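Below you'll find only one chain, the form predicted on its own, shown as structure tokens.
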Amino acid sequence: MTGELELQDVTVRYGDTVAVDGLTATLGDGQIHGLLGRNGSGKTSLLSVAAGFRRASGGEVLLDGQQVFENPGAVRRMCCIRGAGDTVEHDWPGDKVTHALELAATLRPRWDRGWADRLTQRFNLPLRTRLGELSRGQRAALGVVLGLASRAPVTIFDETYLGMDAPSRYAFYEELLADQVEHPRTFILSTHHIEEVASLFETVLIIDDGRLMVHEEADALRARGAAVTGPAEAVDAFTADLDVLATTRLGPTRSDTVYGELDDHHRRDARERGLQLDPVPLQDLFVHLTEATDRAHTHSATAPGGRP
């Protein structure tokens, strides 16, 4: 049993700051859904009312068409796992990881304490040290384990995992992968580890200033960007009614990013002009889009559209 997450109008605010500004969308159940924003853009606010843990300024979550905070049925199908591992180091430094995974056990109906067990010994976790004794990394990795090993059918990672070297990230990928083809269930990942993960995302949200810019299937996503490169005049002519993001300049030759969707005559135009056209990274599309965004907001260039 997987869970349908919605967000609907959701805000929050700290005093006369709104770190979530009016979002709203629905985090189909069976899926991969990456959260994309830069520091600040308002994810972990977000984030922690959608799994419960704050009630939301304005606005509402609902699993399964249930309000979520304050309510135990929902929370006990949902899992948080945030960037300090919720290992609970800090209430409970003296006791230690198997005390951690045993009280784990205890919460969460679908524990698959098999699989926990398979874990610790993948991701080389110490059972028998204090919690508050755990490097960074160790204590990243028991957070994996906590938010894998509870198959709670929505299952939220808080850029848990960026305490680990690359190869345990790889391994978590990999498990978290592997699960889902077995037991499907809503997974939402919060990451700056873009290019890394990308190839899990089913659905995309990025967030800006706590607004919602991009919420699309991760294919539709990656197939609106484009790198269009060859002489700057016929890219220039190329471009002209479409959305551009980026542009680079070596000598004669110009290579803009450009957002939007680009057709067949779009596609034999420009091999009839002699541009070539390339697929661009989630990663860099991310970081092109926020960038706009960002000389939108400060006047220091133009929007999207625009030349520099």
The other form holds:
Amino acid sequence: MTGELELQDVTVRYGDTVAVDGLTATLGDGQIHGLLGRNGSGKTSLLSVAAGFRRASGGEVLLDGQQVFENPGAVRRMCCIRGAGDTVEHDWPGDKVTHALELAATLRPRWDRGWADRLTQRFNLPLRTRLGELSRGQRAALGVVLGLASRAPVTIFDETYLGMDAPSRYAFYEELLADQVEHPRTFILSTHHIEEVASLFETVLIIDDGRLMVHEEADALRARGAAVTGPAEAVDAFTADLDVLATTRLGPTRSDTVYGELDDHHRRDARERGLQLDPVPLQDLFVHLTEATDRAHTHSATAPGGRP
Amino acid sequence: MFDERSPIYRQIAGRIRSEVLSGALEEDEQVMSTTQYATHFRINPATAAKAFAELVDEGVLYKRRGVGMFVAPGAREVLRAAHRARFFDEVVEPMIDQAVAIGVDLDEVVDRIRARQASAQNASQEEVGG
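Let's see the other form, the form predicted together with the partner chain, since the form predicted on its own is already up.
So here's everything in the complex, that chain up top.
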């Protein structure tokens, strides 16, 4: 059983600051969604509202059509693991790892005890250690165990795995993917380190300044970016009508990163002009897309007098 | 090629196709499962499944319920035919474009092809004769 999460015009305000600005998106059930955004883009505020931790200042969050906030039935079907530092849902530093696992077993109707044990071993989690004494990586790993073994229809990892070392992260991806085949559920993984997890995502949401910039299937998004490289004049002529996100020059050679699907006509044209077309990694696309809005903001903020 | 290597499911499909073409995967041989693909390459299982679905449509793979995916009988010939159909667009046309761009005389290219053809024919005649 899975869960479809609907965000309808969600706004989160802290005083005068707007962290999430009228965001609407439907996160399809049984899919792995990547939520990408720079630091301070509103990812965590959005996920807190999505998971029912906080009330939206405006708009609604629905899980399979039901309001999430203050709805125990809906909240029990969601598990949100936040950060690497405060991943333990009930932050009692005197408790031991075993207590956290036991508590999760009673709170989570679909808790898989056997898998939780195997995961705990795989991540070398010391069961008798107090939560307050765990290292950053161990806390993150415990968060991963609590999230995975919960089998909650909506499971959210908010930058959880960033505190883990590379072998542990790879183990995490492997466990998540293998379980997704057997017991599909809705995952939301938020991160700003993209390349390592990009291939896990089925859809990608990019938020910037609290607004949804992109919500697309990961493969479709990947196909939307291309690097056009060749003699400067030829590149210039080719990309004149295209959406150019970034330009780099190396002597007489120029490379433009363009955003938008290139059709067969474009490809033939590029070939005839002696230009090389290369795919753009999702991470680069993300950097260019969020940089582009940065520039637009700076530009409008400082126009017409130029930089202050 | 960019088209082939951009979306991940196409890369997976491409990898399986070339394994079938090269004979690394034989007909009726089982291919890795969705789970194995997903965990080995750390990719979304739906992406792997999409690649398999495409290959089933093409007649390269077939599914045995509850067992897994297998290389279809005749898959190699299906792929060879498909590659032949795309050969001129994907290999010959770009070669001509490049020859023109760098100033190689097209007659010279044609001569080279004819020379290769002649030596291939000689070789096969010798084989028959010997």
